[in-house]
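The chain below stands alone, shown as structure tokens; this is the form predicted alone.
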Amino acid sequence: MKIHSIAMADPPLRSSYGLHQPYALRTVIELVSDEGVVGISETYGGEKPAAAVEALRGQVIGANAYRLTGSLVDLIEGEGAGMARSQTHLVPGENPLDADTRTFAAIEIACLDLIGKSTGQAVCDLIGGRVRDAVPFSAYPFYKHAGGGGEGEDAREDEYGEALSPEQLVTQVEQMIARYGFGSVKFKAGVLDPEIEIETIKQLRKTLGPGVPLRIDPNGAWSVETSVKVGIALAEELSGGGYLEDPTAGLEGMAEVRKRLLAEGIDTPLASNVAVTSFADLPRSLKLDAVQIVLCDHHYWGGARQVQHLGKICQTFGLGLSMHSNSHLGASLLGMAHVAAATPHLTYACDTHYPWQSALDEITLGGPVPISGGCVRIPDAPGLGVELDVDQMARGKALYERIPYRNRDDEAEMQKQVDPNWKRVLPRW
């Protein structure tokens, strides 16, 4: 087992968590079989995720790849899996309560890639068979400062430019759609005054028309009252496949927003990847009618099979299902695509940060994974469908060693670049 800590440039994107640092961190795992076949996976980065995988070395070395995840099942079924799993106050990848499920998922995907490459089968076909050959993804626009990520001589080209107004945000989306063909838009809000963000969505609808579903996600930045106000103001714009994601913090707050919007005759679904982050959250969420669409993530839900289980539960209880994203490279994107391809009840296009990452940092052989017509096609090659680029891996590892960042801290970067007194406060409005 080889564990690689790497870094990649990340643009100065804004959210209610703060500001993205110039670099994002990833952990790449290689499992090498006795026949020399290599299975890979990519997960959250930094010292703690890498150390968590390293702690399993004694159970991994010499194991049967078909059986390994069975022997590690306590990571997703035992006490360590955690019952209080909210990510409302923590950026994804920094929540200690889902550390075990993240670690399990990283090992599982690497095992599936290894098995797939050994048997000549795609990962999605190993876990039940694909129901789609191409997986739809959404454009994922952010308010952002000028800059393309990186620092000093490693500063990257700013493809999209500054976007701190509705007009600039619309231009950003038009660029993304022109390049990647996205058919829906998930807009990261919770940054500017809600009236400005309402106007941003309205301008997107005016520019793109009703055929492009719009979603808005302020990551819990609004009070119940503000959430209801936004829901009423955007009832038309969020219709036709749109949704309102995590407008306020907690299941009780989400349930109250849902109740008040329904009382106004507005049935805009509420989505979540911070109020519902584990199976343990589902019973209460269903009882309260707090969340109508679950945005899962195989990285912290416990892997590919856990997402498939979640899909069947969502179908049973009439919930929609999509996938959350974090700053990632091609191996992670393909992991998402394979899981989504084998999950029938995936009712909404998935999120992806991939357009924000620079081709200079891509670690998969052959360069960036193509996104065409808004979709990622499952490669013809076995396993995940890619190999690691040795030179690019070395570059990413050298970059990790050179930079000071060892965990994601959007609040610290906001204090450094924008306001030394800035703190994440929920609700902010």
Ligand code: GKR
Contents of the next structure:
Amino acid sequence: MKIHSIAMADPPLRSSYGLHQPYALRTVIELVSDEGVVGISETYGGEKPAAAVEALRGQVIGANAYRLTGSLVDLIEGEGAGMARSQTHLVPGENPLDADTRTFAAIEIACLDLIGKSTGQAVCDLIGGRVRDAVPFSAYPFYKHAGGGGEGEDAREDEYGEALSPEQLVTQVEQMIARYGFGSVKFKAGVLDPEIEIETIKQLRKTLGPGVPLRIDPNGAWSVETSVKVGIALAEELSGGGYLEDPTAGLEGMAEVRKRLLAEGIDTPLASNVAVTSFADLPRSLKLDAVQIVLCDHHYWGGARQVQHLGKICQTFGLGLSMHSNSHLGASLLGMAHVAAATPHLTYACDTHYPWQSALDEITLGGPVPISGGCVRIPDAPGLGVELDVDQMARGKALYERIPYRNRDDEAEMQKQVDPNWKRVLPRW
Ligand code: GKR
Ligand code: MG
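Which structure goes with the form predicted in complex with D-glucarate (GKR), now that we have seen the form predicted alone?
Let's see the whole complex now, leading with the same chain.
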């Protein structure tokens, strides 16, 4: 087992968490079989995720790749998997409550890639068989400052420019759609005054028309009052396949927003990757009708098969299912695509940050994974369908060693670059 901590440039994107640092961190795992076949996976980065995988070394070395996840099942079923979880404040990848499910997922995907490469089968076909060859993703616009990520001489080209107004945001989306063909848009809000964010969605709708579903996600930045106000103002714009994502923090608040919107005759579904982050959150969410669409992420829900279980639960209880994303490279994108391809009840296009990453940092051989017509196609090659580029891995590792960042801290970056007194406050509006 080889564990690599790598870094990649990340543009100054804003959210209610604060500001993205100039570099995002990832951990890449290689499992090498005794025949020399290599299985890979990519997960959250920095010191803690890498150390958590390292701690399993004794159980991994010499194990049978078909059985390894069975022997690690306590990570997703045991005490550490958490019985009463709910993440409301921490950025993804920094939540100690899902540390074990994250570690399990990273090992599971690497095993599946290893098994797939050994048997000549694609990962999606090993986990039940693909129900789709092409997985749809959404455009994921952010308000952002000027800059393309990286620092000093490593500062990257800013493909999209500053976007701190509705007009600039619309231009950013048009650029993304022209380049990748996305058929839906998930807009990261919780940054500017809600009135400006409402106006942004209205301009997006006007520009793109009702055929392009729109979603808005302020990561819990609004009070119940404000969430209801925004839900009413955007009732038309979020209809036709759109949703309101984590408008307010916590299941009780989400349930109250839902109740008040329904009382107004507005059936815009509420989606979540913040109020619901695990199976343990589902019973209460269902009881309260707090969340109608779960945004899963195989990286922290415990891997591919846990997402498939989740899909069946969502279908059974009448919930929708989509996928959450965080800054990532091509190996993660393919992991998401394989899981999504073999999850029948995937009812919305998945999120991805991928267009924000620079080709200079890509670690998969052959360069960035193509997104075309808004979709990632499952590659013809076995496993995840991709190998690591040795030189690019060396570059990513050297970058990691060179920079001071060892975890994601959007609040600290916001204080450094924008306002020394900035604090993450929920609700802000
Ligand atoms: O990258 O700033 C970001 C996002 O806010 C990300 O961390 C979120 O987890 O994309 C995510 C979301 O849908 O909440
Ligand atoms: Mg979200």
